[in-house]
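Only one chain is included here, represented as structure tokens and corresponding to the form predicted alone.
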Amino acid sequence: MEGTNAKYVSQKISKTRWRPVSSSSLQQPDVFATGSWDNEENKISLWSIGEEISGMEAEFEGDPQLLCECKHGGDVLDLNFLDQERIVTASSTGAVSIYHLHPNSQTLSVSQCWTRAHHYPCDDAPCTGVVCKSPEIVTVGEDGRINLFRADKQAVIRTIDNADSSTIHAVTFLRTAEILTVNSIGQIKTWDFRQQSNTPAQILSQAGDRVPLHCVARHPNQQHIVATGGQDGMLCIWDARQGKAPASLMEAHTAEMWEVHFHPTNPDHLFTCSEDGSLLHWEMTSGSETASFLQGGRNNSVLSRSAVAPAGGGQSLSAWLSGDSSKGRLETTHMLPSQTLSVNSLDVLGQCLVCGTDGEAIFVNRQVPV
């Protein structure tokens, strides 16, 4: 897609995240972090897409430049910024680590580590997901455990040991004291840390086959609207206020969907990536009698109630949950050239999108049409 730069980095990229920018500024993001997996030595790396063109060889403007990197024990299974100078990682060893960026020296170092945050009785268990709302950090794992940490305390604040009998694949905040988790038997569970009970406040699941869910995202303005993706490549939109099944089901990918993200400030735009090597941009537009899919020739269809309605930030509620397809359309666009290897992770902020692949490439687009 126009405006996309590729950077080949000699390591499989498992996670990519933009460093946050001030919400009060109009600044576009210019620094992102990556984590690697399935390499002899895995790393956390920080990259800049600033305008500077350094070195004797001419570089494309906006081509990612490595700022610094640090070794990471085990595969990086998740990664999130706690604030502008701290990154929290989830490891296949079960460890949760906080990396601190030292701006003056442009170096990264581990400032805190919970080595066996996730474990089985006799072995480590991979930590599969982490979400941050400074100073709080929530992690989930293959052991079915949920941990609540604070960045300023070494001791765990709270642990729900048997939160799930299956692997918890991902976690996100629903509200300040509430989280959402998705698991390997197709369930979404909501948890309220204000309650002493170690049971979920709510459980949502698809009817029929228990398809594992790999990723979850909450609508930034309408907190009850939740998007998930999983093993079957379907994009599911849920209304957490009512019903136990998805409000909308849409064919998205031909293999596992690894991540789904609403655009943080224009949630009529949504992005998904997959094992099938594709990265899709979903956009609500108006003025069509049917749902239109611009999938490069793929014949995709909405399988249940169509999630389409007038565009515009204020209409996002009805746009994703409405069953009346006559009010608008949903367009999808491929964001990458033809890929053969998995697109494992994506992040979008402002007009900038970054993704990482098993093809040892990072793709950055600074002209995302949102």
Contents of the next structure:
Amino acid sequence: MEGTNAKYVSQKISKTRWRPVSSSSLQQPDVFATGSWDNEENKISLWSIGEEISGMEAEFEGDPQLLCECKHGGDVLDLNFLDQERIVTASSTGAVSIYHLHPNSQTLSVSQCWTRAHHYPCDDAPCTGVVCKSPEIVTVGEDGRINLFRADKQAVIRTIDNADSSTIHAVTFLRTAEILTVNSIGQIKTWDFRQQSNTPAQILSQAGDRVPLHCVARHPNQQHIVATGGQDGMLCIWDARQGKAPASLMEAHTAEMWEVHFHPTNPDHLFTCSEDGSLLHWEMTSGSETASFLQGGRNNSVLSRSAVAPAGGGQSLSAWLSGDSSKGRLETTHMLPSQTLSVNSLDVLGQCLVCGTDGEAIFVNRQVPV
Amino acid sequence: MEELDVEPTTTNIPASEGNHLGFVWGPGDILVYDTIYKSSGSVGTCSSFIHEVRKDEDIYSPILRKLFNESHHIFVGLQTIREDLPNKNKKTQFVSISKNYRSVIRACMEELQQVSILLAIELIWNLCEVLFIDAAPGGSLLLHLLDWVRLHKADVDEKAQEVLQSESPTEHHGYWDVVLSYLMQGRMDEARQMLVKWGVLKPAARSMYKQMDNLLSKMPVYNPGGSQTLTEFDVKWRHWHDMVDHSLQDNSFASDPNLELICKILMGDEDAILEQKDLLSTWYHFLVTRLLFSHPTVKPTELHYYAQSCLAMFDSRSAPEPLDSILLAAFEFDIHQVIKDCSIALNNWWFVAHLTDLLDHCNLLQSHNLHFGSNLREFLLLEYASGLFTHHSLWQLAVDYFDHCPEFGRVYLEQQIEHVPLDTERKALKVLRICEQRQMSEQVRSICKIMAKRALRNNRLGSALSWSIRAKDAAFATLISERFLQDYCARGTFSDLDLIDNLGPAMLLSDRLTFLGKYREFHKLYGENRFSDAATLLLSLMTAQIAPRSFWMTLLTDALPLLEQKEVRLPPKVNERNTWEPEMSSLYNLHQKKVLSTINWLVNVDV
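Following the display of the form predicted alone, present the structure of the form predicted together with the partner chain.
Now the complete complex, all chains and molecules, led by this one.
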């Protein structure tokens, strides 16, 4: 697909995240962070894609340039920006670290570290997920433990030991003080930190085969709509208020789905990436005939959109939950050339999408049609 | 044993003072250790080190990693070219793939300091593309060879810039060098542009300059797409050649040695061209220049005569370098010799593996089998991929290479995939996916068993169960259920209720697991005071034969409080005499009959 060029970086990328842009500016993001895995020495790297060049040549912008990098102990299993200058990472050694970007020298260094955040009685346990809402940081791991940290305090605020008897693969904030976790026996659990008990407030799971779930994302506006992806590559949309079964199930990928993201400002759009090497862009369109068509991966500059296309309001709500009913139609587009190795991670902000693969390549697309 | 192609290299192992060494082959390296046996025959002490000797350091270079990854992408794309395309379309595709490979090499060259190996590789590949893949016939062949030389002697433009930017270019010491270099690369237009500066400054030599310029402008250049045939071009060229000869014979340029030299070169005078050895710098440049000015319609089959003589003429003193013999073999169209020499000269199998694969797709390799079963292409790919597999990160690339080795690829993969260390669940999942996609069920079971045991050791029963389900390993699921039941017997409560309460269809994987789920259900029913339902469940557990023998006592103990509940009603299967008599009593052994009669007695006591 034009507008998406590969940059080979000599490290397998496990996570990529855009640096958040200040909410006041309408700028497109220009800096992203990547974490590597499966190297003898893993790294956190910060990349810049520079100014957007308006005009005809906008499709062939320059490669991402490396701004700075820093060593990371263990595989980077999760990575998130705490704020403009700090990055939190989850490591396969069980450590959770905060990296600080020094604006003047443009270098990264570790500013805080919780080394045994996740562990077994006699061993380290990989920390599989970290999510933050400054200054709070929640981490989950293969030891089935949930930790709550604060960025400025070294002592852990709260730990739920044995929250899960299986590996917790991902976590996301549901509401303030409420989180949602997914595990490897196919359960979604909600936890309320305001309660003292160490049991989940709610457990949701599929009726049939309990497929391990690997990723979870919450709708940015409708807090009860949750999307999950798992080992079988199916995309499930859940209503967290009621839930013995997912509201809709869609076949997405032919192998594990590693990440699912709702677009933060236009949640009619959903993005998923998978071990099978594909990155899908899902768009919920309104039911009229003039709905937008994304033709087979090419950027069609003349997108005929329905005049009634909502900006992510009530239409999308019922549309996501009803799957492919007549209320809305789901268009999916492949966004990468075929035959890449696993796409491990993606992030989308504004019109920019970045993803990283096991083929040691980063793809940046600055003209995502949202 | 067959004779060796080349003398083996010696590597010194430090800290082994004349002791015999022991060794063992690894996948890409040798482990060597010191022994106590001296070469003199006596026995002494030795160091306690183990040394790892590795031949291929290249795969650990971060810049070359880009080469491996990008070329992997091209390789996979090449394997999936459709077989049913007409040959002409396929050839264009192959040429374009060859150019892709080369551009990847060049991209790496730009980043890497030590460029000589990559330069040589690209030079050889480019020549192979010209001679074998593009397979240009006479006429076009020379044009391609000129392109080849120009690409690899790019310093002419730098020099030209330097000369042009000087105060008076024609006085610059490099001026004539630039003119000659342009000429010898067949870049007539640029040569003329340089020469005009001289012509302008020397009005006395006006007519000489004009004559030379005329000669240069009239030199015929073959146009492959044009309507002119090769024969017509040849005629025209000979005519021009005669013109140049005339000018030389009638001493038109005798007064200016530079122009005279140019004229001789245009005639194809070998000695004149050879004098410019420094400008040519390589014998293959000499070869192409000589062909340009003496035999531009050279056919592929004639190349090797010229190549051999040019090599001999250019540098008769020193022995040929490996690069020279490889290029010579290419000019002789001896593909196998090229591959063989490259395999010996280079550390890493990357080049020969990819080039051979491409040539094989072009159907250029004879299909003689090597005496260890596979053909040349497969052998090289296997060697390359096995090397990749020893790398902590690049092993994922190797999988695709093994996939496209039809004879031994699968066996190699099966053996190597089990050596990938499984540090995290995520890595294990990726390895598992690779095995599952290729129906390697034994490896799937083995990996899941490793992960499940590890989880069990760390008391992660849910994880262990998840792995057992993936492998459909009923035996392990039984093991896990036993752990739960043991826990229960020891502590009186269940651990990990979130797992047992939500087993779902996984319960059916093993009888013991089903029993566990149902037993927990019994407890829940009891806790909700639904005693008749609880009793029914308990009875069915006892009779369904899924309860482990060791658990019968516990079940009976559980039955007792139920019988004290007044609301307990026995299931409708009980006959009118209120005794429970299963129709299938013959299926039950003595022990079970005793138990059942005990229950019977218990039940009837109340009545």
